[in-house]
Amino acid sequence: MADSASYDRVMNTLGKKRHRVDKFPCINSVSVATVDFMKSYDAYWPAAHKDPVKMAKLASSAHRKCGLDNVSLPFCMTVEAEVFGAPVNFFEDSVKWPSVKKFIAKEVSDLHFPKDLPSAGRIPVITKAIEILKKEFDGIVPVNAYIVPPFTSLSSYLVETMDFLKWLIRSPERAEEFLTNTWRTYSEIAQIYSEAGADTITFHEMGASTDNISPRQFDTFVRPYLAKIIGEVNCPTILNVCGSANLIVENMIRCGSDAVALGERSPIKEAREIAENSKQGYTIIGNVSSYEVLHKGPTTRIQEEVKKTIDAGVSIVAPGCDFWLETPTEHITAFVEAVHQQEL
């Protein structure tokens, strides 16, 4: 007998219990924030980055208003960098993605390693928001927390990007020194979120696509550290790479996550074929374009793209990356309805 709640729909699919699923799950494992949702729940940026109640409201808005099969938080790529000492620009009195004000590290010694990680930066805000969501949605909707893992966090937010990418070729020992000395902090953040009640943890490794590095560099500088972190997490995990990733799908699977989430640059049919040769029946999540399809619409195109994605072989349907901030709520509703209407 199939289970019907969003929680069962997602968790059974991640747990390889597809026979218990009534519909294809429709989730977003990264940012679910839109301006419409901020208006609906008075949970605008930057306040929703710093206030756990507002963060919880915004994280659950796509489920409340559109029926999305998960809630997801936070809404920012700088959380981990801030923990290590990077100053963050929240763009007060405007709705913009936070960014680091400057790159702070040329040496590992430039990083700040907090003595009390649960109290560092926005970790307590996110932890409290998870607790709020878990109390309300336990067993009804899975709570997803996403983390920017070492490679993307270091190369995009802590070390000047071109310097870090050059190290991969010219001074690999420098890159490895940063990765070796920091990965455990990211693992501990994941464990903090899991203990607070997160049902799934997503590792948002957007900087490690083959748009930026080679498959060999992924295998050397990304996979070993992700594998260590994922191996220490006590809940289902998702590895998300929203750039070009088909050349690394097999290595993504080898990281040990319960699923991989792919962006629209990674054709699902090809990814499914690779996955079947590597781990039959493996869970693939993706990959309807956040901007070209979900943001722009119209709803007829959203319906068409959902069917194409399912026919190509996804296990769970999701946007290719974060919701575009200006995405109309009715487009997200149409997206969820189109997924739930498809036959398993």
Second form
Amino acid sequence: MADSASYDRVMNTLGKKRHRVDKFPCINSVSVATVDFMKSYDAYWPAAHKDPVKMAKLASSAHRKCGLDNVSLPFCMTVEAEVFGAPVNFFEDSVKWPSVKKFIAKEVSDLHFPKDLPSAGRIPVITKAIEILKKEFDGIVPVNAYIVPPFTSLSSYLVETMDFLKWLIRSPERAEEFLTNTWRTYSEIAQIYSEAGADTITFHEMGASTDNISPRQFDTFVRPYLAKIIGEVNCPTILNVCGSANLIVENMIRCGSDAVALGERSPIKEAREIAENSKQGYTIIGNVSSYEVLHKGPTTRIQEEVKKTIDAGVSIVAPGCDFWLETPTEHITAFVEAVHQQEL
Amino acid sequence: MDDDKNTKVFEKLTQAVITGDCAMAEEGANDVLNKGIPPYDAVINGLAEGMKVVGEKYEKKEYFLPEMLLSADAMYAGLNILTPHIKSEDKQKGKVILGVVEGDIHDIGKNIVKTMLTVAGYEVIDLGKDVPVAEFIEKAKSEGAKVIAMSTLMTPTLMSMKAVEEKLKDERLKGKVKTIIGGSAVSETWRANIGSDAFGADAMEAVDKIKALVSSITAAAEALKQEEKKTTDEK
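With the form predicted alone already on screen, would you show the form predicted together with the partner chain?
Once more the chain from above appears, this time first in line as the rest of the complex follows.
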């Protein structure tokens, strides 16, 4: 199938030059992994975290089986933390999200800065998987790679979260020291993915929602570093914050990404109004609940929610966050079909 | 006169918690001891009052997690001084097994709940983070606790909560030991889905719900006792 419909739909909505598209795009800019897909393509975790062929299969399964308009990888929040030396538990022989075994850093000097970043941790696996996907889908389906950017990666996976968050008030210089010394590495990871062929890069900044930090803290500790990284990446970018984010929609837009992706805790109608005030026609991606709607269904509910989400003002329909692992494949098919059936 | 003096000290403790000032909280706690004010009253009317304000500010999006954590620190600074002086009858409302479920090492919410429960007079057995499914149940058995409170920040680890519920059923403890779940990944729907006994949307609500769970257990035990008595009397 050499149909470029999916690619055009997404890239024409995301890229600098906007063109009319044939249908509403339906993507997932974070993890597309489900147990059903792992079964279908023999791409189980944890193997699919470490084997590029399996990773590519799992990343593309929602497109192959359900017609999702992108392929997306990896399926893990600890890739970047591992690069900096965090020990990761992959839960051998079971399908569980990898997690860091402990927080390794109290000082910047506790972090490990790899001499050869392209071959550090799982970066080569992800790079290879991007190449495999690019070879098959170039110009047909956009390849999305996501990274966990400095704030979320440091505060949730490298430094004891309580300490890091308290520093924001009591010793901001300690938080800033970590951010200043590491952002470049995160930027380089994004560039490695983009050079390997990723069509879009998503920044999975789930730790920076207003469930955790204030808009002012976002502007001090999140936005400056994201803005620098986004400025260095040569492909369209998406900034994803899946917690409550309506208080920071404008701050997010000012980071400079081509789109923001929101979760179900950020009502789209309000987000759209805020966006229109700061950047007319800005691309908003979201926000059908991965658990409440896509996992639980039924199909009729999925159709209703898709319609509501589009009416509220999204430019691209996506789940609010990672696919829930136990999501039935037929629900994802119904989701994509419902989006494609909506009138533009 | 006495009331006035007490109120001033309570206000100092409340302010210390609201502003996250550990030194001020310690000073206030020492004032309580020096002036012979009942420490339990100081905890309830001073420290807990401050935490209530902090909870409201969090609700209103005036405070966020960093502010909340500093307030919790100040509260602990005061508690550490006052708790040893609190008479045991004020403390013993019940035992609660508390922990962050397996696969998650994010324990902010859990620690805030621990603070609030301690202040409210519960004995908290804190299992820490990344707690294996079996450990919750083993501890509840060995400690004779009737409430298990579980937290997770992450959606991927929600399944660990379900595993605890299932194991409770397997061991025929469901109903005898009550469970409450919380954390930013958790919802009322998830509670209903896995059959947990309660969901606490935030630390304040968690404490209220745990109070309700404990009194329902006590009431059930009382009723059972009455029932037994009645049966014996009838004989």
